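One chain comes next, on its own, written as structure tokens: the form predicted on its own.
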Amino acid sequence: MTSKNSIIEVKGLAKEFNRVPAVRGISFDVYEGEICGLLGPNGAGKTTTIQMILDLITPTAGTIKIFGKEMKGNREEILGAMNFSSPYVALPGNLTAWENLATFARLYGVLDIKGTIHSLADFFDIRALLPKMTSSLSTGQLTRLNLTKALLNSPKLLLLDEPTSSLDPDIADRTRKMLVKIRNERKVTMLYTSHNMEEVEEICDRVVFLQKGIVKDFGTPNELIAKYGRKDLNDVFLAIAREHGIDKED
């Protein structure tokens, strides 16, 4: 299902804030066509890492290559082929869903704005929501609207920050199935953060565990479950977060 063509290459990546390390020399790859989980407890460095990949903050050390290129000198090309979705990033509530999508479509340089929005709205089953004010939408509807926004530029790489957070089980299940469908049909590579380990087990091909700003372990969910002798990925998460059965690193 996945190739070994690296879409994201992180090497020796570090970030300090006022001399306090948030990320400490991490390295990992995300391969073309896979859904890779970036996991860890609060404060592990996940958000900082994603912000560096998005070029929102500058690394203290290390390199990031996306599509085989460094951001410096290739920023417009790289960012034009990727996108980001998070339930914690609010769309303007005083615009309709259509107005929000059309605004982002223009920013992304989408040629067929109407056709693209309608096609994605049908995919995410939000066509009826387009004329509604964004402030009136439910959490699940906003999640689907955010995912629609994130696919307007037909990205090759999608960064997803807890995309099913606060969703009810039915909508969360539909969202996971949509993401797998997007990966399968559109060949979109995804870097995926979540605290729901059952969800991660279901859709992630591989996972990278961060703890205290370092990579503690990585592999497929089944590989890690077997390695730690646990019944599921949630127990692996607890073992890593609590440093049971692994060497402690300062």
Given for the second form:
Amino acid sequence: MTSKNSIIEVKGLAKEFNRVPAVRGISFDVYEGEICGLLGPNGAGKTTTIQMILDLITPTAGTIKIFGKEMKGNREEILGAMNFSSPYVALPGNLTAWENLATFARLYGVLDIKGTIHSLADFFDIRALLPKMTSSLSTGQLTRLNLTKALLNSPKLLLLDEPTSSLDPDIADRTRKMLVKIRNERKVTMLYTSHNMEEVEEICDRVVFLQKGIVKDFGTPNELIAKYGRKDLNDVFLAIAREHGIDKED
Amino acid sequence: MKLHRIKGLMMRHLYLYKRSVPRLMDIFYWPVMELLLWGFISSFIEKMNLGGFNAVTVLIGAVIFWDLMSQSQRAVSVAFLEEVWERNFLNIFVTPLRVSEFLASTFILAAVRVILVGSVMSVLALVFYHFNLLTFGFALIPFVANLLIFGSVLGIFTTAIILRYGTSAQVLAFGFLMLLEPFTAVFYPVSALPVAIQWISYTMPSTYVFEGMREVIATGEFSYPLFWGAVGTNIIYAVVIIWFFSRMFAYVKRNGKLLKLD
Ligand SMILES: Nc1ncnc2c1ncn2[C@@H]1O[C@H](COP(=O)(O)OP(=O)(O)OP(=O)(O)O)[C@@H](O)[C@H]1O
Ligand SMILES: [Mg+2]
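Return the structure block for the form predicted in complex with the partner chain; the form predicted on its own was the one displayed.
Full complex below, order starting with the chain above.
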């Protein structure tokens, strides 16, 4: 355990919206080079947690350290080395794909804008789409454009909120393979939310289970399957979400 | 502040403007129409020969200056609304972009628009009404600079209100200045207003600019007291409104509304 390097350290993190708790004092770590799944039923607090890590929502309590530092006073350094992608947060539709990428490349201070965009566009196979208006792209193309944007600054940490939702099984599978490839080739750490347990089992090294704003359990998918005595992660999800205890078959 | 990020945001807007007729219309259509309207009115008044009153200079000067201020305000508000309409706020604020850089980029956009519109309007005024904006000489710079700054600061104010109350408040971005127009002595001196409300006029930097402009036309003198009045009130507005904006931004972050701005 001691050899593992924490990229994200969350301690006692809590968020109330108008006195209604969304996240109730959670603590977890995400280690260097892993793909960590943040799981839980609708409304568990996953998106809220990711947005707090991104400094888009101010926590009510708790601390978040990224690359060993707090956001305060290190914003530029931290945000410059991480990125975010979610199909729910689209890029402006009234710019071309190229214009969007060039804009974000400038915001991230990328030096070789053209070269970076071209090599990433080749990786995601969207070179031909670059001159097109973003609003004219299909969902699968948009996902790849979003991921291209998310890699512009060669991030060390990627936060992905349901990156494969609304993709057909083929594109979803290819996107997962791409993410694993990115992790392997670029040593990118990822925090990943998804409702597709099969996918999580396939690509996540470790998962953190949230429910009603609390960390219910964490571990590798296999550890949890064994611990709860279920056949797969989907059944573990059901067991935890429906608050069945360990080994209690319904 | 980092220049490459400010440049990134500005380029983003230039991409939009270069292929959007409605956006270009917003810049050129209104000022040109207003100039024509007031130009004809003032030529008409001049023909009535109201002894000594130089209608063309006073009214056309006023309409150009007023438009520059309103351009500045709209440039700032619309630059912000473009991000809201496209739900892009979250994307830009997960980059290292600072709020101050965001505001700086909208201010530069405002300055570019003011220079563009100012040039077009002054050429048209010269051609149609033989009104030469350059007769203001060096005074033109402090006049326009004060209006540019006050307009942008009001743009930041409407932006802060939209942040807080959502896009249902976006009508403010387009109509807010109308609220000030009667009180800030654009087309007539402060003395033309009822005495009881004249103090309201003097709370606004634009009033000092318009009074100063009429002073130059009437006497040829640039009034330093009026200039400092404009600068002083501008500083107060800028400080208060930027503070207000930062409070509203913090409110939005506390309430998780950055993603849900609409
Ligand atoms: N801006 C907000 N204002 C008020 N309540 C909010 C806000 N954002 C989230 N919530 C509430 O906080 C709780 C957690 O929401 P969150 O979006 O984090 O869940 P989630 O785990 O991402 O769910 P899903 O799987 O549906 O995406 C929910 O009860 C939600 O209604
Ligand atoms: Mg969510």
